[in-house]
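Single chain ahead, written as structure tokens, the form predicted on its own.
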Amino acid sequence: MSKILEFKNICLTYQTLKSETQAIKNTTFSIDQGEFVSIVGPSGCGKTTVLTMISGLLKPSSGEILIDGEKVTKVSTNVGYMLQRDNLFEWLTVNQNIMIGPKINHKKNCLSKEKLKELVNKYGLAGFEKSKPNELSGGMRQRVSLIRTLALNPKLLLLDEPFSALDYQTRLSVQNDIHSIIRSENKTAILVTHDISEAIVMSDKIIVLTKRPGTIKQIINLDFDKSLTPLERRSDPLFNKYFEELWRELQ
């Protein structure tokens, strides 16, 4: 498989007039095309900071980040960023929310009306094209948010705790939905989460960071049957094995 992301010997230090804080230290990893990777670690270890640097919103103090062999120097539409909240515009319809990315980036033609209709139908939003976000369930809102992120056809998806605002039952269902969409669209994704179970059921591999300054403590490759959904993984015998391994690493 070809590497889509290379994170090479990255360090990041926050500086103020009075002090400096090292957030990330000598961190190196790579992600292959089509992989789903989760990043876990103690609070404050720099998980979201890693995503922010990959997105180009924050520059590392040293090291380099490559996407498809090109150095990240600025924000790019090659990267889609899905945040904790869906951040849908309440006054816009489902279709209008999905099209906001192409509109802002002056790329309306990258998502044709036919492709928009196909995505809306494929992912259970048919009949809600003209609905406003307050008329949708939490799970449907998250699907709209993901389709909006996919509208610019990014090479890499960054997911920053996108399920944390949902109740437990909805969360399980939406994990299945999002995982299915990302797989069917053949996208590469990085998920930041505090939830060990979530990392296990969603991922091909899990990167464990140390406490601050964050660096790689362990990378765990998961060996589930690829056909299993996140919900089905929870009842697989491997689930408990990986949970215990991750729990030990995070203590």
Contents of the next structure:
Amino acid sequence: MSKILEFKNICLTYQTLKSETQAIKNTTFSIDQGEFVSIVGPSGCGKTTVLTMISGLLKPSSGEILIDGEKVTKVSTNVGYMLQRDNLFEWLTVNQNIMIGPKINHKKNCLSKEKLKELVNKYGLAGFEKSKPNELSGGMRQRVSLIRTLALNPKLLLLDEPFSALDYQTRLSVQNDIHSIIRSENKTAILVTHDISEAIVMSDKIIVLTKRPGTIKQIINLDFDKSLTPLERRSDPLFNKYFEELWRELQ
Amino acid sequence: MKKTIKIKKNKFEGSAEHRYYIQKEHTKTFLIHLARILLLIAFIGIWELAAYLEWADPFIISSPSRIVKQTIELYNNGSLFTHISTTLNETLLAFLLSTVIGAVIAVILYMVTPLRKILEPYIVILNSLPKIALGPLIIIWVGIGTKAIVTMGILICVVITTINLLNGYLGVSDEKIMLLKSMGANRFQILNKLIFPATLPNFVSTLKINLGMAWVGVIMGEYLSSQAGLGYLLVYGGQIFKLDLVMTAIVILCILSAIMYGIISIFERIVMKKR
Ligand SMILES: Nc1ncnc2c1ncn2[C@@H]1O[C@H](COP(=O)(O)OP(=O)(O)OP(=O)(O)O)[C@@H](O)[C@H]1O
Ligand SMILES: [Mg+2]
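Having seen the form predicted on its own, could you give me the form predicted together with its partner chain?
All chains and molecules follow, beginning with the one already shown.
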């Protein structure tokens, strides 16, 4: 398998007048094309920082990040960044929200209108194209946000705790949805989460970070049957095994 | 309260409770309007009566009928509309120019952070400066008459417009900006797609404030130097001790500013819907 992302010996220190904070220290990992990877670790250990650097919005203090073998120097539409809050624009309709990315990029390298319409239908948003975000449920908003990210046809998706604002029930079903969307679109994804079980049901590989300054503590490869959905993984015997392992790692 | 809101949102018509609720709300609105009109009538009536029965000297307090008479007199000697249009034009000009200038400055300050930081204290000082103090300077620099009046109007409006708009722009969530950046948006796209639409409500409320300030500025300007206009009437009436004239000018001002405010409110509704 080809490596889509190489994160090489990265350090990052935030400078402020009052202090400097080393958020990430000597961290190296790589991700293969088509992999679903979760990053877990204690609060404030630098998970968001890692994603922000991969997105090109933040430069590492040292080390280099390669995407498809090319050094990341600025924002690229090859990478789609889905923030924790959906940040939908309240004054735009669902359709217009989805089209923000393509509009900004003058439709270059974007999904076609037909393809987007198909996604909208597939993910339970048919009939809501002309609705404003405040008429949608939390789960629907999250799906709009995902489709908005997919509209630019990124190879690599960065998901920063995308489910944390949802209630448990919705969360389980949106996990299922988003997992299947990402699988069927054949994307590579990096998911940051606080939720151990979420990391287990969604990913092929889990990266555990130490507390700040964050660096890799452990990488756990999960070998669930490829055909299982996140929901089905929850009742798989392997689930408990991984849960205990991760739990210990995070103590 | 919660329950009534729910009922109101319900699209099925016809529950008896709902109809009762609607009726009650309509009645309430009607009564409020009625009370407003009655208050106005009572005010005018008592004023008239007070003057008629000479509870107070009509020479000092004037009276509604004297105001009407005065208005007709102004109309007959042909100066009524000259005064009104003079002030109205000056106000509109000051309002439009200060909005445009204020918006341009606000956008520049928003985009150029160092400049914003450098100018911050000066803007605060300018804002708290009583602009009327600049009166003599204005007259010397731009001359008397319309130019001076509009300049005064602009000076009064422009700083507060800038501050209001800028604060609106700065209040837009960083995450949304980051989102657009991560999609490859440049600075102008961020302005266009996010900052302007997100702050549209703030823009409209700034317009409202600005309009009120424009009236203040223009009347002040007319106090300073003018040959015509409602402010001129006020000063002139005061000087020759003709309070009917003063009161007439005030009443016309009230009516005009109410009409302009109404127009902006309609504009607000259209804009917010189109958004
Ligand atoms: N812009 C910034 N300036 C200074 N320090 C920052 C900045 N952003 C983050 N930090 C610090 O860097 C560290 C890592 O932050 P980061 O947001 O990456 O953590 P996180 O793992 O995502 O935390 P959480 O799980 O709570 O979201 C934290 O200690 C934080 O205080
Ligand atoms: Mg975070």
